[in-house]
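The chain below stands alone and is given as structure tokens, in the form predicted alone.
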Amino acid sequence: MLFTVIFYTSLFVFLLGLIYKVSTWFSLEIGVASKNFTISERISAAARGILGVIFSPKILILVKVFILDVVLQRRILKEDFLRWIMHMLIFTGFMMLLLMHAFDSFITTPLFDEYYSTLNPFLFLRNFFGIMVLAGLMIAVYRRFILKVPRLRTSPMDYYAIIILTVIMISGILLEGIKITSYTEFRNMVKNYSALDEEEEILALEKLWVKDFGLVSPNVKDPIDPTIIPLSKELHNMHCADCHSSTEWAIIGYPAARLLKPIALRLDRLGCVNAFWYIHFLACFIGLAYLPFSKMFHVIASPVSLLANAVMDKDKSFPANIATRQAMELDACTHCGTCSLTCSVAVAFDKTGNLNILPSEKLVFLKTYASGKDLKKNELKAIQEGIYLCTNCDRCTVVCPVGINLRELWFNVREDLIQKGNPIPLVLSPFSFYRGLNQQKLESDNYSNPISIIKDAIADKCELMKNPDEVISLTPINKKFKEKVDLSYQATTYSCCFSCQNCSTVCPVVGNYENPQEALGLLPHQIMRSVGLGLKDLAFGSKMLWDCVTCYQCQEHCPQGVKVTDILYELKNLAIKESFNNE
């Protein structure tokens, strides 16, 4: 009775946790976009969607990935080797033993007539089970704590799935070797599953179980006579042999009852059965009802995420999907490190230390930071560093084991960051080439905002940026400018600048406009002149600097081999060095 009611809890638990987890995929808010969508549209947008697939070729490309990424695990392997074994051990061992073993009276005894667990093949492969996610399970420990695989960082999620896991599978060894030595266990079977009252004939069959099963007996000592033995096998094959192959199948369980022989009276007598099967028992579904709200709940997420993912394309797939499956990503990241490794600013974390660089960092973050938690001013700050920094190289997104499309993730929660009035200097420099190529996929206003904000902040302690619209004459007479640019020896080469305006006509920014001189001010050329006399804050006042996108064209057409995209670069962050300075 108590066992019943203990798993039915469990998994009402687990599946009231389950259908909590993806009711948050179409109620996360994840970037700008993900706002214009109210959860029935999402919900509606996802039935299509999956309808679509269902109902068309791209079905084939589903099973193709369900076999190849999800069962197979192709983009682990194509990684790393090691990690490819390991995660093959635990997710085939353990769901085997899932499907097979724990839930044995709803799958395998339907499937197969003759059914018992101490019987083989179910013996020998539970036992093969267990030991594929044990050696998983070692592999993990010396990734993470011998060979300290580099940026693979170790949270206590990780430190719950693995001591879960290990309790789960010794604790289930340790009972069956119990089991296979106690003597209760063997008078509990002749009594319920055989006809035997005689004495004699149960000290038959229990000097039997001495010799060949394993069993330790009070009764029975060593040597064993060895005419008895045909009366005892008759009598085993009798009543024990339809439900019951050699222990020596348990090629895990009985080397561990070998093991404890010495002291398996002992146990047998301090109920070390029962105790061992409550601790596996409890285990078991305490890791099956806290699943869905562990780091465990990306063996369900991940396959979605890869079949998502397969059958998706930004361009195409509607906007709604999108929103929904970012939200769905951040339950399917494993927090392998593989992002972390091959990130471009990864060697940003050697220097500040802020784990929000390193991009599996950044998706546990997020996961708070989307759910709408309140953050404290040093946590966001550190999120938005770690975002801002990223240069959409793409390489993230390229080794992910289960498909994130990190690149797509970074500039949505960006522009979600800066839109709520925190675009911090750095919104205007490392990764505006890659705002300014999506930028039809945001609002104008959206896309002008930030700019402006900071714009406006750094005007309040430049003199000149105060009245950006007034027009100001490129002349040596604006002498009260004249002071050195502090800039590189590569930021210098402004001087071999003759204003061709070769710069000017290749920029996209000035290509926008139908009058480019009155919306942007300076254009490219003219800055280069103004930075040539010195008229510093000229340059700062300049929306043409702060509209730059940073796309090189002005760089790699400019004849004289002026750096024009690192000279504005430079003057961006010399604008904000001196406002800050003067705070």
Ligand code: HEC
The other form holds:
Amino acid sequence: MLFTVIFYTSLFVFLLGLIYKVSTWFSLEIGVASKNFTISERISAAARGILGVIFSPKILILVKVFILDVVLQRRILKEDFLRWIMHMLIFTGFMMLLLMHAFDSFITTPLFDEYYSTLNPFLFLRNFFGIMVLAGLMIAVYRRFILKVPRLRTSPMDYYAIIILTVIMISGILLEGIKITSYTEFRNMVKNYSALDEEEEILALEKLWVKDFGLVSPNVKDPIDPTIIPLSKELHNMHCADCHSSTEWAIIGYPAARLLKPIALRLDRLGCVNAFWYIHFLACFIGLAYLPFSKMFHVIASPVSLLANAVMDKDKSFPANIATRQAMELDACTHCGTCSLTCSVAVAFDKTGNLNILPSEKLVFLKTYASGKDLKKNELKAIQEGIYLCTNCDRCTVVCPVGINLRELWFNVREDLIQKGNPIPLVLSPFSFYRGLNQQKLESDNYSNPISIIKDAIADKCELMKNPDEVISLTPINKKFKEKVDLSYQATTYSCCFSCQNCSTVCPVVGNYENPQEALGLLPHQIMRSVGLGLKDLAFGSKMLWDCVTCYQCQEHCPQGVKVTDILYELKNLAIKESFNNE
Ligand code: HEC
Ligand code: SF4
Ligand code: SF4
Ligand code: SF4
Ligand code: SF4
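One more: the block was the form predicted alone; return the form predicted together with ligand HEC.
Entire complex below, previous chain first.
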């Protein structure tokens, strides 16, 4: 009775959670692109989109993606073989246990006339799937804590997922082990399934079960007398064999029973079968009820996201559906860290330790951001650093096993932050190029507003050069931005700069300041960008140029081979030369 109440309560909580989570897919707004739609517009756009796919040849794409990416998890295989093995073991093992064992009364029993959980092949398969999940969990722990995959962060949610699965599995195995040894279970079975009432016959059967089935009985001390074996076998075949394969087929439950043998009688007397039964079922129910709110929700969200991404076209789909898909993608992330491993600016994280630089962690922040929670100034600052440290290289999107379109997400949030009046010098940030490409998608006011602010700021900086007290500058004012900088051949490597910001990240001078932008004017990568844009005066006017200690850190860390230090050095000389020419 109590059990039924708990079961239905957890099922109810699960369904409620599911409905709530799915409803957030239609209500969360991530950045500028999603602001223009109401919830009902998004729901009806999704319904139209789904119907449009189902009744079109695109359905074939869905089938293909379902088989290759959802069932066979091809995307994980491409990235990391060990991880694929781990995920396949846990995923396949757990799904089979769920369908065959947990839901046996709905699935296995109707399908197979002769289903008994203690009969092969079910007995063996249940144990086999259990071993699969356990092996997968061990690999997961090995990867996280022993192999220590770089930049793979373990959040409380990751711990939860590993712990709940482990508790479910271990309690299940112990439960099976204890049941195999349990004298009480044996007596109940004899009472329920055989008409035996002569103690002698029962003892004969009991002895066989002790010898062959792992039973631990207080009555049987000596090895079985060979003369009674025929009787024991006959009784067993008559009353028990129809439902019982040899317990040795329980390839993990049986060894557990052997291990527990020395304490089995005491456990049985203490009623541990019941205790483990409750632990096992409670863990399952907690797992079920909490699933929509935990990392395990990805078992639902990830397939949906993969399928949606497969049939959606970023340029042709309804914008409302794109907004919905992006909200869904937040739930689909499994926090696997693959994106962070390949991110082209992740070295900056190794240097600064700001988690928001890693795409896998940026996504976590995005959830908070999308939920509209107020952020503290410090948090916002760390987030801005993270969100701007991105070269739009798209590597994260390409490798994400769930197919999350990360670059789109970053774009939306960065644009949103800009519209909220954020002062990052836009034309000098790696964002500018990508933003230019997305110009059509933005309202023209939104697009030009930050650019004009930044143009004014740049002009201001050039004005400031008049006043050497404020910014150390050796050049006269020059507002002609277009003029090319006259650098040596070797220093023209600046044109290879793709604004990863690595140079600024590793620079010890930059690292010295709380607010380097304010103290130094421009950071090394921005100087490279200014040179690239021909903004000579801007480069000359930056205090950074004169504070550089020529340590060559930046140059050594540049993935593009830009001679950052040499360029800075040459710029200094040029600035001095120009100032003399103008005197
Ligand atoms: C109608 C089928 C059926 C018959 C007949 C039957 N059992 Fe069982 N028995 C089961 C099932 C099913 C379980 C598992 C019960 C559960 O999961 O709660 C089980 C469990 C047990 C267990 C606990 C260990 C375990 O593997 O779960 C013992 C011991 C056992 N039976 C002994 C016997 C003996 C001895 C006989 C013959 C007198 C017998 N059973 C006859 C179906 C049967
Ligand atoms: S697009 Fe940005 S976040 Fe993604 S891998 Fe490239 S730099 Fe990293
Ligand atoms: S965004 Fe994709 S690759 Fe990155 S942690 Fe999430 S699921 Fe993994
Ligand atoms: S050479 Fe200059 S700009 Fe480069 S890291 Fe060193 S101090 Fe910074
Ligand atoms: S100069 Fe090199 S390290 Fe600096 S932003 Fe450009 S590409 Fe990156």
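Residue numbers count along the first chain shown, from 1. These numbers come from a predicted model, not from an experiment. If you superpose the two forms and keep the largest set of C-alpha atoms that fall within 1.5 Å, you have the rigid core.
A.B. asks: Once you line up the core, how about T334: does its CA shift reach 2 Å between the two forms?
C.D. replies: Moves: no, less than 2 Å.
A.B. asks: With the core lined up, does the C-alpha of P508 move 2 Å or more between the two forms?
C.D. replies: Shift of 2 Å or more: yes.
A.B. asks: Please determine whether the C-alpha atom of Q560 is displaced by 2 Å or more between the two forms following superposition on the rigid core.
C.D. replies: Yes; that C-alpha moves by at least 2 Å between the two forms.
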